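Shown next as structure tokens: one chain only, the form predicted alone.
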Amino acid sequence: MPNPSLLILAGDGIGPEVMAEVKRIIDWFGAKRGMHFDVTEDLVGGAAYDRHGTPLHDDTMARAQAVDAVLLGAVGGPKYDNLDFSVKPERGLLRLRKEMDLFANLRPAQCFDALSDFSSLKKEVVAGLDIMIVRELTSGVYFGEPRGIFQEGNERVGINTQRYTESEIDRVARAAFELAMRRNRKLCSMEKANVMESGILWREVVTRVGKDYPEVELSHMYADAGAMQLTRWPKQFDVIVTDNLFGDLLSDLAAMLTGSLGMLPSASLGAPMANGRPKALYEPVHGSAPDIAGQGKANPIACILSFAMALRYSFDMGDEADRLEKAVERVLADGVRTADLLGAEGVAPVSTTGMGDAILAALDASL
């Protein structure tokens, strides 16, 4: 049987630095666990624009379609701010999501006990938090037509269209229900059915899909009320499913409940391939952080945990994903901190590589 294939797109800013630590961990699994991956690397974002004049070369897109999973670092930076919208670094990421049809974006928000003091909320509100937001990723207001800036009379008007088909809602709802079945069998769907027709359709379709999952407790909530409840008592939720725009907002809000955006991974999943596994792209939630790029200050944990999600969802290696996640938890419990996680006086931060060293040591100790 061939080795699982993985395309690494480190991208821009701190992307190559955090991805270097992931590559060390991939090597560890090969050397210590006999789990070998066929790894190829390519360019995306600003790095691809600098080389090819486009944020994603067609050859790279073809490679992404052919592998079992894609692991991406980060894209963008001030160097590219004045580029035409069509070739900005972020367009490379959006093309990957769209052409791979990665319709279900999984964003976990987990608060490690060792970091519960870092949240802006009270410790008892966030300690032990472990929720998953499933965001629809390839439709909605970010892709709907018509869109653009147009002249109307003596002024311009900006137009974006919120548009969903029943089948688009159905498939992301089923992904969320399947995930809920693997967790605590509790799902909350969020929309704005009180003021948006797309929200009415969303609620109708999710309710219909729910009849195929009678074991799952389904609830509905307006997205603005959901934002309030996430900050009031987030542990009332387990899995949340929502559309593209609300998912973008709510997942970033949930990310900050955990104390640091640099801690959170994500998975974007599509339809099953011939091997039965979904097309998938894994990436940290954080951006390219150009202000600290090249300084060895970046926290690699989000990118490392993104690889753990790949182990779980693309490679059916849930036990090894648990091993890696527990190694991260052990390191944090031992007080190892990168600069973004410092809260106590007198604690010296470790470098990006230093955090990688600590996690590798914890992996060794797990054997």
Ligand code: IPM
Given for the second form:
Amino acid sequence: MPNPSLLILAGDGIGPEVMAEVKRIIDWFGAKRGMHFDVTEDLVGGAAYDRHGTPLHDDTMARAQAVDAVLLGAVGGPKYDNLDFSVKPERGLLRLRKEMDLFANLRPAQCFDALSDFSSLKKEVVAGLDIMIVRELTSGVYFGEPRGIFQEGNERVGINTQRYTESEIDRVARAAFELAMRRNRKLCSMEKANVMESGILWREVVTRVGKDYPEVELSHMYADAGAMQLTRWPKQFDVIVTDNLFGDLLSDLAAMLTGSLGMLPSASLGAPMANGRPKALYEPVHGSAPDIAGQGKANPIACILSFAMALRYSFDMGDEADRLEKAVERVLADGVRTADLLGAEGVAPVSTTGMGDAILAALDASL
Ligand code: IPM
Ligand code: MG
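Show the form predicted together with 3-isopropylmalic acid, please, the one above being the form predicted alone.
What follows is the whole complex; the chain from before opens it.
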């Protein structure tokens, strides 16, 4: 069997720095666990625009389609703010999601014990929190037509369209139910069926899919109430499934509950390929953080945990994913902190590479 293939798209801002640490972790798994990956690298976002005049070259798109998994760092930065909308760095990421048909975006919000003081919420509200948001990623208002800015009489009108087909709702609901089956068997679906027809259909289809998963306790919430409940008592949730835009908002909210936006990974999964693996792209939830880019300050943990998700969801190496996640927990418990994780205690921060070193040492210790 050929080695599993990985395409690394480090992107912009802190992307290349945090990805450098992931590459060391990948090498560790090769050297110490005999798990070899065929790694190739390419450009995305502003970096691709600078080279090719487009945030995602067609060749890169084709390579992404051909590999077992894509690892992405981050895209965007102030340098690109004034570019035409069609070539903004974000369009590269959105094209990857759309053309790979990565409809199920898994965004865990997990509160690491060592960091439960970091939340803006009370410790007891977040300690031990471990929820998973499943965001629909390839449809809804992000992609619906018609869209655009049009002239209407003597003024312009900006239009976007929220649109969901039954099959689009069905497949993301199934992904969420499957996940719930492997977790605590509780799924909450969020929409605004009180205001939006797409929400009415969403609720209907999710309920119908739920008939195939009688062991899962299904509930429904309006997304605004969901936002309120997430801040009031987030531990009431296990898996949440929601549409593209609500998922964008709610996953940022959930991530910040944990106090550690720099820590959270994500997986974007599509339909199974011929080899049975899902089409997949893994990326940290955080952005390109241009304010600290190039300074060796960035926290590489979210990107490293994204690789752990790749081990789990693309390569069926759940035990090795656990090993990597435990190494991260170990390092945090030992008090190793990048600058973003510094509390009042005045511990000296480690650099991006320093955090990588500590995680590699914890991996060694796990053998
Ligand atoms: C995210 C980001 C993206 C989104 C941007 C960068 C296009 O906010 O992944 O949550 O809106 O989906
Ligand atoms: Mg977002």
